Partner chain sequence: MIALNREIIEIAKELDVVFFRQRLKEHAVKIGMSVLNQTKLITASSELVRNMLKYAGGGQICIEVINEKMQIGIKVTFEDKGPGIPDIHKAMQDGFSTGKSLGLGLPGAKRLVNEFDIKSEIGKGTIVTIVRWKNGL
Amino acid sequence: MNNALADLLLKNQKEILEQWMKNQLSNNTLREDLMSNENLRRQSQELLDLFLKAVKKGNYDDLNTREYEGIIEMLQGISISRAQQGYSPKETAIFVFSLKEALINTIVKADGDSKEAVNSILIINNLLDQLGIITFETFIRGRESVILRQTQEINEISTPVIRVWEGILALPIIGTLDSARTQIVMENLLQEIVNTGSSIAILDISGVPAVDSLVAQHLIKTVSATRLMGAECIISGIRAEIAQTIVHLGIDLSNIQTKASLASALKLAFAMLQLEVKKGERKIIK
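Taking the form predicted alone, show me the structure of that chain by itself.
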């Protein structure tokens, strides 16, 4: 029966492709902005060829065999690509499950509601469900990879080291400070200390929503790493509620210079470098 099913599908390959394309093109989630109909047809044709080649030997159960390597590899490639392009999980799953519909329609058209047709439908249903699961799982891994990369890029962008004066760096921190982000902060800051030869670094936490014991430990580690590089560190942006939290948690920041604002920290940095900034007369250029 399995060989007969494979023969039936191979005999109706052209009709299956047309029905599959019709199913995809009629779906309201079709993303023509991300893929042209010509590319979709080419992709569908290639996948169908691999699928029919895989079922020739009558194996509809074990996908861990050589004949299914090509189709699984292609499905994984499609899933990763679509995750990176911005497709939704539903849009990606429809690509496989609309093929199931086309295959089942072909079986029903040929054998009606006979016992053989019912068995064939069950076989195809189980096989395409397995392929659908592989597609979905790969898509999720691809999407997670995209999210991780975007998070890393955002963290790098959101932790800029600014050279505010000769020998003075400032690093404004916005958002939650976790272990991964602390590592980025330290790497960026230490590298900039090396590049500029700066002796003072200001960590401004005005944009940090809350400070708990973990955040405080991350700050202390950053200060320690900065000092190992031969630079002094000042923490600015210590609001009243943050000061109360630090005291309540029993965190000792007594050996670290702290200021309420970035302006105050900058003024302290000038004093440490024995720099004096004076307000001069405003000259009107004619």
The other form holds:
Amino acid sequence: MNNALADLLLKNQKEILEQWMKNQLSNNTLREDLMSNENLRRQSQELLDLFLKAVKKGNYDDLNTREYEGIIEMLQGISISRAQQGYSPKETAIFVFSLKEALINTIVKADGDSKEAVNSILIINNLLDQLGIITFETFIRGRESVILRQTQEINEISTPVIRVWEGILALPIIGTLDSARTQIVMENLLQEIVNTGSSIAILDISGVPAVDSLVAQHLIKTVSATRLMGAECIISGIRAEIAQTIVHLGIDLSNIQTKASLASALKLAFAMLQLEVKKGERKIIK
Amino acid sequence: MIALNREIIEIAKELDVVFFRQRLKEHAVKIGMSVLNQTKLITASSELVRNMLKYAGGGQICIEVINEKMQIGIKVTFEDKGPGIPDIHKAMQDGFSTGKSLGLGLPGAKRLVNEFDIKSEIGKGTIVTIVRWKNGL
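Form predicted together with the partner chain, following the form predicted alone:
In what comes next, the whole complex appears, and the chain from above leads the way.
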């Protein structure tokens, strides 16, 4: 019976395409501004060919087989290229779903409302739904990969090491300090210590929203690594509420130099390097 | 106890932690909690949600704004289906950790909130409930 369905569809291929095109052209989500009707027709023709090729052997439910490789690949391609052209995922899905109507019409015309027809319609319905979902999945996967790439980019951009003075580096940390982030911060800092021969590094955590024990542990690790390189580390930007929270948590930061603001940390760094900042006498130039 | 506002957040990956913290902060700001108490609540929750991710691979968090005895506060319930904690008494001690961390998460979180309750069953999961009152010490 299933093969009969495939034969029926194959026989009426032309009619189905016409009907499908008609459905698409009459739908108000049609985007003539983005794709010409000839192109749309070519795309539809190709998809229908692949669809009929896939169902030829009577497999209507398992999409993980070889027969479906071609059509799935094409759907993914369509989804991506349409997304780039500016189609919404809804419009792409409607493109696939509108084929359903054409197929079902053909079945009804041939078999009427017999039991077989109902069965065939259910089968076609399920299959087309699955194919439509593929376009959605591809669209979302594309978006997700963009988000992931951006996250990585943000991580790398947002950890600059600034040379504030000869021998003094500052590192403003903004955002949540997780393991991956700490790794990047530490690498950048240690590399910059080598490059500049600096002996003092200031880690400013004003931009870190919450300091819990994991963040503290990461900070302690960074400080230890800096010390191993022969440089001293000062942590600045500890707000009043964070100081109290750290005490309640029971984190011991007593063997790390800490300051409330970047300015006082810089002052301490100057003192450690025996530098003095003085207000100069103003010379009046005539 | 009257629950005024309720929100459930699923935790499955590290990025969910950031979202959860933002939502928690919004609730705390809405009831007018001081910055210090906000920070304490958020830090304690941060510890607990990290534990949840690390040992149970995720779970569910329920944030509630509650009203009891003329005071308003926030209750957060952390529920996971992880391996459970074999010895809660030990886990609540400073410096005890099975996972190479500082071992301050649970006891530290307890010190940061007004009410702390932990229930754990081996093989079934752990439920931690914390309450921080708006004007509590």
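Numbering follows the first chain given and starts at 1. All values derive from a computational prediction rather than experimental measurement.
Item checked: Among Arg143, Ile246, Lys221, Asn105, the one marking the hinge of the rigid-body motion between these two forms -> In this comparison, the hinge residue comes out as Arg143.
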